[in-house]
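Below, in structure tokens: the form predicted on its own, a single chain.
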Amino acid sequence: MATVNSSTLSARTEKKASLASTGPLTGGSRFVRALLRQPVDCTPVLFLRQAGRYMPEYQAVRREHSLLEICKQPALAAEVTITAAEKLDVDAAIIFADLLLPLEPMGLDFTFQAGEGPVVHRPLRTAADIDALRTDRTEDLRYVADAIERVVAHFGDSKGMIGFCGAPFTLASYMIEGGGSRNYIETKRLMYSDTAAWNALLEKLVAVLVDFARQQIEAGADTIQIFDSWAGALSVTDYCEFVLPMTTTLVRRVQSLGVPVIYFGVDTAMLLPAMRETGADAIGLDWRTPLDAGWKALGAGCAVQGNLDPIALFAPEKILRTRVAEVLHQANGRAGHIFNVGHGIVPGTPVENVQRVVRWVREISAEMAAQRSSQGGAR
């Protein structure tokens, strides 16, 4: 069980307090140099979900615990967290947490459902229900950035911090729809039929994540990462006019608090140009859309995260390997990849191939490195 460091703590402390008069966190980790698209010796690697139910250790932990649980006791949410990017040797530590923590002291309780993932019990339906939403409550998060701090405090600076929350689409789809959903009706029923009503509910949601990251980021979090899950069921006009502008807010409030941001959707390769507007630091890619080709949609002046298929990691030796060498002879050395799986990692998956993928980037990479370097010498 991981034990907080005042010494360490109290460093990374004054480190974040220092960003608002310095400017954006430079040197660290490998993982935050490149995210700031600074020259690395390899390319970083981290997994989405990499702290999950495809790992012994996790399913013990979830055999005494609820995942919310898990979730609200910091201790509990440090292990996991600790354990996974240890036993994985990944460069940043991605804390254990869920995007719709925020609902709760909003007013909206949720549970978990075998089978059918998190059900909101009253979904919003009316402008009523989204004026009754609380916006002050943040402070109820706070196990959180508890929860971060012990992991800051084990690691130090030799691998990032990331925190994260749902971005406002997604979040809101959520809350309207009571779940998942496969085609958002009563999502977007509320958004074209009463567009004061769904604005508010996104300044709403934007107040609370902006403080839920202040919280994360003062506990040391490197970077927050923002998740817009389901952005790929709008279509390009549906995002820019109705999601696009309080998504921007979010991510620029969150940089003005001293760190980079990193914004990932699924499904989103229509929408790449369009997320680059909000002026994210990186941009999180799916396995759909390769590498390459998601970059230059993205243009210069952002870092890209991905974006290997994480149903790749079920393959043979051979083709996970080949997999791995392609998106990085994509990213072809550029300044600012992080690799990462396109989206999660899923139940079932061989650890060892995550293992090997971690050790497979950072000899490719460096290999690759060597080589641009022996060529540059040569001329």
Ligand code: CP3
Given for the second form:
Amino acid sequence: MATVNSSTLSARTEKKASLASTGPLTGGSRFVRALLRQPVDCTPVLFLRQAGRYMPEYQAVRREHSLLEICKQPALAAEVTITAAEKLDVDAAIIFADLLLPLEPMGLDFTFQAGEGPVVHRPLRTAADIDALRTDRTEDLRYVADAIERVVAHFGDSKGMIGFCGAPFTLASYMIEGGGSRNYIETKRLMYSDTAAWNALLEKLVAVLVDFARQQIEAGADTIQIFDSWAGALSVTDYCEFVLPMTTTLVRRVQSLGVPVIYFGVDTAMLLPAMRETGADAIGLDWRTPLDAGWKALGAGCAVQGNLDPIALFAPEKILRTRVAEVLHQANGRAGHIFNVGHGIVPGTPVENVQRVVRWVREISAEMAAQRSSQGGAR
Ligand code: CP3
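Target state, the form predicted in complex with ligand CP3; input state, the form predicted on its own:
Next comes the full complex, and the chain you just saw is listed first.
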């Protein structure tokens, strides 16, 4: 096993080294090139939650297996990932998994309740609960890396491969609240009233997440996307005081494993400069922030993922196309834009609209590039 993984790693690392040394528009997937802010022929496009419940192929697999069964059987997880990426013709595959998977080897059992999302059976309440969490069983998550290996073997360099994990705050909130939350009262209560226990929890999470990311990178992930889906529940002060330091540690440690990091959160307009301080290579913008304003708040030196409103995928063709064009015009051909939705695709989304968006992104961004080069030539 170790031999297989280290050889995969060296193959991917060599690929990255050659990518860094090649000239414009050669080598590496369009997705990876954009992530590294290198020139691309047209804007790469993919979707958060692209393999999930809106897709009939996923629903068919889901009728036979639970969500966790799909996650834990690499052949199934790889199949769902590959089918979606091919059907949509996107530039990157995102491994089919869930944010909550690391809770299990840490000692917290959970289930997915139909229509309600995840439910953690015995949520964390005390410092003793946090003490009891284990950080030595990340090997149990190997099934995610095994699925990534299969997807990479299928696509080679033709598509990017995205591995992912939750960010410390968002995972801690699930562990403490026991599920989704509106006001994050228990999470913030612990954060404010027992900061030592809070920091101990985040430290344990970072230890597990770095190991988990390492497995995914060794299996061939080109990047790790860190989902801080609920960071927008924090004030800038609380984010900076209680969350930014350990999130920065996670980002830096994943980067030191040799891949760029995409850091995504929702409702983050005011948090963007602080999120940038983590040093992430790319920031995922939610759909509320105009992309140009978001990029300005982040400053140069950072790639941007986003940020079509996923509900615009329900709009009539004309409006949807206008919204897609708006995002691309706001990005204005700057190196480092990865087109995406500004939060996950929801159930019921018409698949053909998602496919149309992929075609339009390529068409419009290639036209914009041609215009720029003809204007450049005339000057
Ligand atoms: O659609 C895909 O591409 C699947 C891969 C994927 C899943 N979860 C599978 C899943 C990804 C990238 C995730 C990440 C995830 N999980 C996040 C971060 C991304 C985000 O949207 O903010 C979060 C917060 C979770 C936690 C989670 N898992 C919730 C809140 C829920 C229920 C509601 C929901 O959004 O779907 C889940 C269940 C879940 N995870 C489903 C899927 C396909 C749906 C349930 C099912 O099929 O039974």
